[in-house]
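Quick heads-up: it's one chain on its own, the form predicted alone, in structure tokens.
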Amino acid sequence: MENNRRPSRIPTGIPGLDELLGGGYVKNTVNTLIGTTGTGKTIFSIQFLLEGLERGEDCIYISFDLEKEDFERVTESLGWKVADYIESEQLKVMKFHVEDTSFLNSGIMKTLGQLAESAKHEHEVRIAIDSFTPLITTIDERARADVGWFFRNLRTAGTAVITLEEPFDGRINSSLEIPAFLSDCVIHLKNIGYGEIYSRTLRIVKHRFSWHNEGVFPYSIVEGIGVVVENKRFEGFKVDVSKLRVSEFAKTKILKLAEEGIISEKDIEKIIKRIL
């Protein structure tokens, strides 16, 4: 984008994600991932929300599915510890049943009104909803409306990322269409399987108010760092992973991320203080 005023960047959490996105998401935005069931969008979302986490920030995890439990195994299963996080409340997780999913009048709707004011503004919030898509299965595209709404309050409460769930078959009906459009950021990611050396991909298909790279990139997802983009951003280097608590095949894979140049020291650094 070609404009001397940059606007506010806020770091995705996303090893060589933020270069492709030109510094990472814009401050106060909507950013929608597509992808169906397997593509990694919870651990994307709550990646997202443990960056901000160690940045001092305030987070919250929508759910209608993960109770906070559910949410700390999934946590676990990667090497995460959000437990302390959790009990200080410096992170929200919430579960909403899909029967209270009235825009105007869901829980959700007082939760991020309430965030909103107390975001005025000491902090940055980060919010995720995972997955949107229980608001949106039974809406047609007169409630476009009620969307643009409810998106226009997660902009001021703070910057969000919601997933929304692709059918298997790949096409995007009328209910993804809508947020998909009104989102400031849409990434697909699918899932190609059937052995390929890639078998996980990621597009950028839009983002407003920024430049953005149009190409289709390889990620993995990895115990210990989560989502990892596979663009070679530096020089390789080697490094010790003997005292990482993750299985012997993360230690190889980590090994090799860093020998091609894919994550960085600083990455490292990142991985070694969230799973010691």
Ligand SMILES: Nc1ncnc2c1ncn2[C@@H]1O[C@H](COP(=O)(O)OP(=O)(O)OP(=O)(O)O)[C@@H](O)[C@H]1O
Second form
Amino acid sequence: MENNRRPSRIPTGIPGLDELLGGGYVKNTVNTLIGTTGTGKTIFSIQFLLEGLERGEDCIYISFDLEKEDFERVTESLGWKVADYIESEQLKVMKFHVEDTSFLNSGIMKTLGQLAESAKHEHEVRIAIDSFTPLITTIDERARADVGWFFRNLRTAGTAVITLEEPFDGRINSSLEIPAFLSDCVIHLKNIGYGEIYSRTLRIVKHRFSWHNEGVFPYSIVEGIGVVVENKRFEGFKVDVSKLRVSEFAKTKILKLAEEGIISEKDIEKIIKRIL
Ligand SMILES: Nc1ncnc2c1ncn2[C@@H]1O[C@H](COP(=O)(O)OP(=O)(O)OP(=O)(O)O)[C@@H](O)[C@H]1O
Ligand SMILES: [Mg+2]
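Instead of the form predicted alone shown above, give the structure for the form predicted in complex with the named molecule, please.
Every chain and every other molecule in the complex is listed next, the one we just looked at coming first.
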């Protein structure tokens, strides 16, 4: 964090979320997303990186279970082009095996070290670890104490988003509690399935160093946009969606989000640039 009273912010890239976080994530922090399967954690993580890529920042996506092709499949399903960023190495997609990640001697630490170096050279760095659960659940008690140390390294390297799988029974066991406790920000994504508006909800559980909104907000996942918090921020406006290369269903949804003042003209411009 910087010396002045207001910490600098890293825009999340999720429409509607920065306002709830007091301006975005705080720079050089570790930020957790907790949610059951299918709540959009992977999409959120990639969206966070896309925002950085478009701002010229260096980004890295770390996974333990997804193959590289899976990453591309997720971006394709949302209509986002990332191949050029991967080609130019502005975006690195890395897969680690849980078996070879003893904290003190892992490929991750080497990668983080390199990132911290590049961060020193004035580049903003965004890191997504999706998901952190395989790592935390396979390590032993003693090594869990090293999570704090690992997070300190992450913060030096850049601003990170890590995801944690919440079990369906809603019981957050101790192995998930540790990273949540040590994180600077925790966002809880929920899919309660009550249909339409309140089917998916987002709540900021904590945000160290910052004000945050304490409400529960509906969110959706939309082709082209990704995760969008349904929080009215603007005057509604009419948008011509005919040229958007997304499904008819997504077009209708985007039209509605614009009319309701949930997304801005700037958001629309961003989507157009982003999609294939
Ligand atoms: N093109 C799309 N349009 C609308 N919704 C989509 C689209 N693609 C995916 N989704 C939604 O996103 C969900 C998957 O999101 P994501 O993969 O980010 O979830 P996750 O929390 O990472 O889940 P997992 O436990 O599989 O890692 C799908 O279940 C679906 O509801
Ligand atoms: Mg996922």
